[in-house]
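Only one chain is shown below, in structure tokens, and it's the form predicted on its own.
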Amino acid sequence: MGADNNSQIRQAFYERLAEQGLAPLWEVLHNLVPATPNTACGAAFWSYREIRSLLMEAGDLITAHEAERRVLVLENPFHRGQARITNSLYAGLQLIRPGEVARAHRHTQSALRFIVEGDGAFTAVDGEKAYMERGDLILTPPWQWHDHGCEASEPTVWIDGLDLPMLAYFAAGFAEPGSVEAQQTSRPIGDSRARFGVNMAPVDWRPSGQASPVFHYPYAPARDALERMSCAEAWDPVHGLKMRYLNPCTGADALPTISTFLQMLPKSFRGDVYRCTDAAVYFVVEGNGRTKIGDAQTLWQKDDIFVVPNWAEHAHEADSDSVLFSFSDRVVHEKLGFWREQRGAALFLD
């Protein structure tokens, strides 16, 4: 039997399998069980200086009330039309102008916002307000009411990060609009940090979910912690000094599906090559430098945003003292037992 004839017989067989809702595993096994991670995610970069004018123009075209959330989606070019920045995460830039309110709602997706510019806007979460300043991290845990308002004289912009693609994959998303634009404040400002943010908790408190009971992580103390570490800690050859935002009551990640980090790179830092299974979204809080991703270089400066794909070799270099905020789905990788990292030739399994 000739090779051509055998191929035709197999193809006819496959067509009969398809009619019965069947498929031959041997034809796709190499894609389903790859030797190394196979990702559709690619490196991406946004210059805030270049896109800020478009965000402000969006403010002229649509109100926060009309839009509910006035956001420009940061869409990875390798995921065009899918409203995602990595395989599993969504990101966007949200604008709120003086006097505006982004009405209350809640959803099962976990969300973070990292403040890019502006002081005097607020987020209210489950009855508590937090006024936002540049560099602050604000969390909205799953199914908690939240709304935003701007009491400042200038607009406020932040990065939104959500696990939207993850929940869409599991078809597990729920949402509910609020009955009022702004929820009634029921707790004083700073209440959650007072209760849980000083290594203490109310004696009979029990967690109601996996997210941190603290939802406001101000930049100033986090930046100070990195500065103090720099006086005593050795600089990691890959990360410089890198810290993870945690749930103070459990020591776990602050959100159940998104890991969040803040790291410092000193001037003239030249990081070692590194890769890991989670794709990460970076925001440049301070400084300027570059990140080598594979054979390409991403030049970055203050306020820029970039993506390092899954299992991509990369190395950070800083031309001035720099601080980077980043988020990824690493916490999910770790919970499910498939997170890996590699420094040079050494592969580390968690």
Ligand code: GTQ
Contents of the next structure:
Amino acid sequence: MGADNNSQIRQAFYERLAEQGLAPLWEVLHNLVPATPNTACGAAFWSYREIRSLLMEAGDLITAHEAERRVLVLENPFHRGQARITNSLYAGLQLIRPGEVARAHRHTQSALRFIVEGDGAFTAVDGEKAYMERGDLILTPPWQWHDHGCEASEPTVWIDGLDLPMLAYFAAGFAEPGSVEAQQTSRPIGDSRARFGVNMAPVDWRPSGQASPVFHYPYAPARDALERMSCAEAWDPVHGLKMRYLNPCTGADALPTISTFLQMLPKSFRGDVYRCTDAAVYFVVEGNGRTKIGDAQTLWQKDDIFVVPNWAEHAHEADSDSVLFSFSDRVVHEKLGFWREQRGAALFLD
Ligand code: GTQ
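I have the form predicted on its own already, so could you send the form predicted in complex with the ligand?
Full assembly next; the chain just shown is listed first.
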């Protein structure tokens, strides 16, 4: 009776506080300062094989011109209606049909493209075109003009990864439409790679800005690097062989807000349990297997997309030689000093 009375008095007090723009911290303290990360993000999975026809249908319903970007957003069911795949990142599948152009624009958000199918589409970034093939990674650093087009006879599909929710959180997004559909190129194809992509840089050049001056990371040399490394059989018990795409001129992550990775898991790999503070989006470039996430497991095969949430205990297993591309906001956690990881088979017993 006394307790009820007390709670009624408190409630009345809270209402008077609210009128003054005040709230009692003690009611929410443990949610605000949780012992371990609290995330709305949950595990999610898309079978490319199952959703491809919907993307092609979108191609019949709307032109790239009308849509500006013809994209099906990969919306995490745990973030329904929020156009995000994790707390901080957006992802989508973009379709460009032969002859189409997705018009030039620029924004302060960083973007990556990872090519799923089609050879012969291009992205132009700040005056330089790159032709894209399956498995290539293309970066659009903040505030750089970019347009996409397809000169091939087959449609091209890629995964878009952007830091849209992050910039929305900071309310720091700016965008500007281009004055033309496709930008004029001012440098030949391969120019940035020639200048910055072979472990050299022009003699008096100094980095300005944080993004990599190389914006096209082709699959073939990355795949070859993993293949060569695999000969040493120094597999990491959690990650197999996992490489991070870097800005070759600074050694930092290739984008200022999104980390990007390519990893190889050999046939029969059974990874140790692991968790880390960044939630990651995975794309299966090659192979098949499963990722155990908490008590559940995600079965994956070539072209599938899945999410491992923040601080979720997980372990990768491969049934055939597999290559996974992934991206996350790890670089931000690291820069700000709160990235954490934990390894070990005991984790699931917590
Ligand atoms: O290609 O610039 O999926 O601005 C979402 C927003 C792609 C792009 C998206 C964008 C883009």
